[in-house]
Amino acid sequence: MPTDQNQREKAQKWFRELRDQICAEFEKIEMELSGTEFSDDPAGIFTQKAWDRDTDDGAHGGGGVMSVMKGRVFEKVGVNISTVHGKFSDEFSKKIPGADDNNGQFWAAGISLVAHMRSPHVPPVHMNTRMIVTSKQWFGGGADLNPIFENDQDSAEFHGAWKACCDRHDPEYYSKFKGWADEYFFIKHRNEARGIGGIFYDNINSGDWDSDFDFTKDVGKTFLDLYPTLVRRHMNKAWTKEEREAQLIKRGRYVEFNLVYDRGTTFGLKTGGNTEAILMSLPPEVKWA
């Protein structure tokens, strides 16, 4: 395989911090809540579940960490972060770059974070980021807002964040990962876009790791810096409850796209991970019109 064990210490260790820091950062909004019905409840904190993963044969395939919080901001929030490695199927290897010159033999480390609301008016998100090994190497990751009401100011931002970190590493980035994100996160069934959008990315290897690195790293700590803003914004504002059942509705897309199109889903459970963490990303509460 490609890679040093060093520069995979190094992934892992990053996607930690990275958990850590989101982790302490949605806490601590948790306690500015003020001025809506959930106001008086206590603030939610996170509990974390380790899972290991046991491959066919019997031997220890490495594991995971789930943290969710369900509180009076953040409905329910998942941050994942995981490593696990050992043998595709011989069907999956086919679609996985460099697996099936490497005999199915693979090592995957990454984070992996849904944020649903209890407010109409904040936006859900994704993100994620994560290094894979077969006989290659490559970062993949990305991020999208899905908002129940879009908001200019909100959609403005997001997407100047997402620029702004694209053109610190490579000018071609941006305009490439904002296309892929709009292709990717597309509810084909249903002929509409998930929700703004984003930036999407995947089999980044450069030939330079540090540069790669540095930038996956940028991805993470864009979304850090912005996301919490966009929290903020909005989370103390009154809403009704004909905008908790257009909420709720929009949820039924968000899981749609999950269950039939979702790349990580799809590597989670064809990978043998643990089905709780791998389902994280699901609401607590939808319906469907």
The other form holds:
Number of protein chains: 2
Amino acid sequence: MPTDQNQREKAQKWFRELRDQICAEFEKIEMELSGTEFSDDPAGIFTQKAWDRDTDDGAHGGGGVMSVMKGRVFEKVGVNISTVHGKFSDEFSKKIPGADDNNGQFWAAGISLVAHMRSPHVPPVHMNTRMIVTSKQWFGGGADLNPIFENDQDSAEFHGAWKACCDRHDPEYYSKFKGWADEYFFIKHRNEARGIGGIFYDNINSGDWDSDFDFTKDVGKTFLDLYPTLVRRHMNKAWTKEEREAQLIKRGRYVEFNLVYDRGTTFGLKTGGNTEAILMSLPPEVKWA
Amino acid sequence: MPTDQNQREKAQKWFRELRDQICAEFEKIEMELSGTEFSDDPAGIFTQKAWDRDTDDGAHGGGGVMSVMKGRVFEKVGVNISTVHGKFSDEFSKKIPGADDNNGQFWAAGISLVAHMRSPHVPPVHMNTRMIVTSKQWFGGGADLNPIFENDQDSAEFHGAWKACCDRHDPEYYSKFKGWADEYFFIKHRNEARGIGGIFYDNINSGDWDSDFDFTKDVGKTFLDLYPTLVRRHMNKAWTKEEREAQLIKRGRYVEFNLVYDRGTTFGLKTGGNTEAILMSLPPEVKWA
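What would you give as the form predicted in complex with a further copy of the same chain, now that the form predicted on its own is on the page?
Whole complex next, starting from this chain.
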């Protein structure tokens, strides 16, 4: 496969470091809450749970670590890192670049994060980045914000940060990846966007691994700089029962997207991935009208 | 298409009558509640909402009526009847018996019911029956019970009633349709059954329309006789907060099944069906651990 061991180790190490930095920052935020409904509760801390990929059929290997925090700011936030390798089914190999002419062999590492917040004023968020190797090699990832009540300043800062991140690497990235997010994070059967979008990218291979890896690292760093600002902006404001209800209904849309359209979820569930890790993205409490 | 107008009208009329009988019985049950958490609330009544199938592309027609009750026994129960006709996409026609050699033309009528209950002791239920016409014609349907806490008497009566119903029509039906339910109502990614099963049948065409229609009518009548007994058996018992939590978690499994595997749901959502009617089956409140 077209990467050396050193590149794979660098990517894995980065996803782990990014996980550590994000979890540390989120735990810091937990300690800063004051004045809202849950501020007398203890600050949340992450718990980790490692999982191994089932190796019964010889076609799976590797594993991952789930980090979950159920706190007073973060109602439920999950940060997964994983490194998996094995062999895709013949049918699946046809859909994955470079897998068909590689006997289905693949290697993949990545980080994936979903945050559902106590306050309806703090926008939920999703971010993931990954490196994949078949007979080809590429990076992919994305991030999108799913506010219950859209806030112009948040939206401008969120989109602005991703534009700046993309522009640091390639002048063509932003419009392409923003467009891809708008198209991807859309709930067709509701004819409504899942949130305000962000960026979505895949199959990134410019021929320069270091430079592609730098972009994927920058996506992680941009997220780490950006999202805590939005959380701190809103987390100390009170909310009404009606706002909470609107949040629970909005979460239903998130569930619909994840179980019906999300490629990572449907791919994972249908190819024997770790169900607990995959469905960590589901909200803790949801309502449908 | 291989049925006369008279048969179609008979089927439609039956689904409507069955809907009326079920709704009347469920409203009666609502009035009988005493002694539990919600018994001071007013008894629920059904509200109806008609919908038309979108005809923009000329490929859709017909519509349906949703009946929904949010009551004190039934937390949310939906009973849909619909009669739709039109033309399947070329791709979809290949998957439906007799559609490919009929230019995709189809006609379908049916009833579909899902009940989510206030009490964790009252088992949620699903039932549906339908008549479909392409260049072929057949009946399909099924029912399954999804208790939070399994109850031996309920299970024995539920399975026993379906066995008796099947045996009245064909000695081979029950083992076949029970097996099909066990296979179908299964959440693969959790490696767990959705509930205790029941019956699931499809492509029923014995060559004798009247006799096949009698079986589908008997499924409806069996349900109408069976489920109210189970509701009345448990609805006046108190429940704990922990039992309610278990119910909300169990409902998450129902959502996962419906959005990932349920053929009616995924078919409907991906072929431009009425989203509100299709997703009426989703529980009013759900939790994921």
